[in-house]
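In structure tokens, one chain follows: the form predicted on its own.
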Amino acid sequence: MQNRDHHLLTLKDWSRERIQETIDLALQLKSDLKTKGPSDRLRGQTIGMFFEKPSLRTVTTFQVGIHQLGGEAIMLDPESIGLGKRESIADVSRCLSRWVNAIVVRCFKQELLEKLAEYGSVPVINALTDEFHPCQALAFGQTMVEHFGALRGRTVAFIGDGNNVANSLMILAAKTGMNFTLACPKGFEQPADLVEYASPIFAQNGGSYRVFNDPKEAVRDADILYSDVWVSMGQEEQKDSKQSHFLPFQINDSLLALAPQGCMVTHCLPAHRGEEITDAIMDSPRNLCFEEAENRLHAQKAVMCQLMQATLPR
């Protein structure tokens, strides 16, 4: 396997300047589409896409955006490939890495993930895996620095689930020197190594990270409120069980008020409207998740470009 940071297989792999750069190349890329148009940053280079679960902004933002970099992509069918079944993960990745120049995944499990980019030569990009979001975090991250100007000393309050969305961006918190508050019912908190992982890298960046279970604590000093599904895809059986926990842990007006004034709430999208938010706050100005799902275009880009070692415009 090649370097970890030769991959994106979770923000964990990447260093604090590396993901600044991202957010940096992803907020120009974004600038030159509008100035520009289209760039051939990709030229000659064809990606291919694996993709386990349904999606609607992950496949369309990748594929648009090798399309906006002058490159190819090809879907490769799961039922066709049959990884692991019909063929193993380490001669499927060896294949590959002889004709694409780089993978982007979307599965259930990270060791999937983890396997391809062990056997192949080709970067290995993380969509979404359970335990991983990193493309979400590096678009929140852009987000963050349209609207607020830096990353640096900013709080945001994570309410809901202690997710694959919540891991990525607490790294990402831990890194650029942000606060992350999660809050959520008992027994839904982050898994104990990853925060015990985080823990000195928010310490060394001037970060912090809390947890409460009462929302209306979480809020009272964030600069953005972000939320997600309290059913994970894959996690269909828990939605009963689930509601009846999460429903003091929806957005609302309510929660809001609680918040300083200029705080602002986002979602990873897509939203189950009336569960963990509302009509009201979905549909506010102060809702960034729009522009956020616009930043996955950018920022996926940018992570396409810094791995595949693409020649930058002079």
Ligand code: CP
The other form holds:
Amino acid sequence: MQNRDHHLLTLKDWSRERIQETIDLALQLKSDLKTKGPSDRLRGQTIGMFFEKPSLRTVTTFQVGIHQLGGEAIMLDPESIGLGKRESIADVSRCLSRWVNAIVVRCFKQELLEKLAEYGSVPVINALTDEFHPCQALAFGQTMVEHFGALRGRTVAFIGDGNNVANSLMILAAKTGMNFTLACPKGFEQPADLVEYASPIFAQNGGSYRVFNDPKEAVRDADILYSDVWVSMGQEEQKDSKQSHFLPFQINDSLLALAPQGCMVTHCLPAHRGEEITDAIMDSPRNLCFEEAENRLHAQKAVMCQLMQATLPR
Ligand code: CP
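Next, give the form predicted together with this ligand, keeping in mind that what was shown is the form predicted on its own.
Then the entire complex follows, led off by the chain already shown.
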């Protein structure tokens, strides 16, 4: 396998400098699109897109982003490929590496992504697994820089399940000197080994990590509240048992009133209005979730430029 930072498997593999450079490049690509139009940074390159789970934002922003950079996206059909059933993951990855210049993967198990990276020779980009969602975290970072000017010293309070989005936000926060607060019901914390991994990185970069079981405590010093669905994709059978635990963790006017003035809100999307977030907050000018959704496009273009080392004239 190439060095792990030749891929985007998890932000654990990326240095603080690489994360910051990617956010800066995303901001530049967004501005360039408005002033200069599409570019040719990925001209002649083909990116395979393998999605085992549903998607609106990720599948669309990768396809549009690749088009805006002059490359071509091709959709790979998981049913037809039968990864690990019709053919081994290793052989599929070796073949794909002979045809495409990168592979964007949304799948259940992180291990599948890791194996594609291990046996192939082209960059593999994590478009969401059960454990991580690094592209979402980078788009969040870009949105924070746009709104607050910088990441260092800012506090994000994630209100809900300690899930894949929370995990990637925590790593981004640890590496960029942010404070990360999780508010969740007991038993829905992030994996202990991930917290153990991130704790010294928070300390090294001047940030902090806290967990509360009372969301009212978590929002008091927050710059931004982060919301996500209570039941992640593929865990729908847990809906009834989970919902009763999470009812106090809804982002609504009463909760936001306890946060500092100027505290913003965002959401990974799709939102379940009336569950983890109210209509009023979703439609409020304090909600940056649609800016973050827009930034998925530019953050992912920046990821592809970083990994595919585009050398063509700009
Ligand atoms: N936030 C996100 O990844 O959206 P999709 O599931 O629609 O891609």
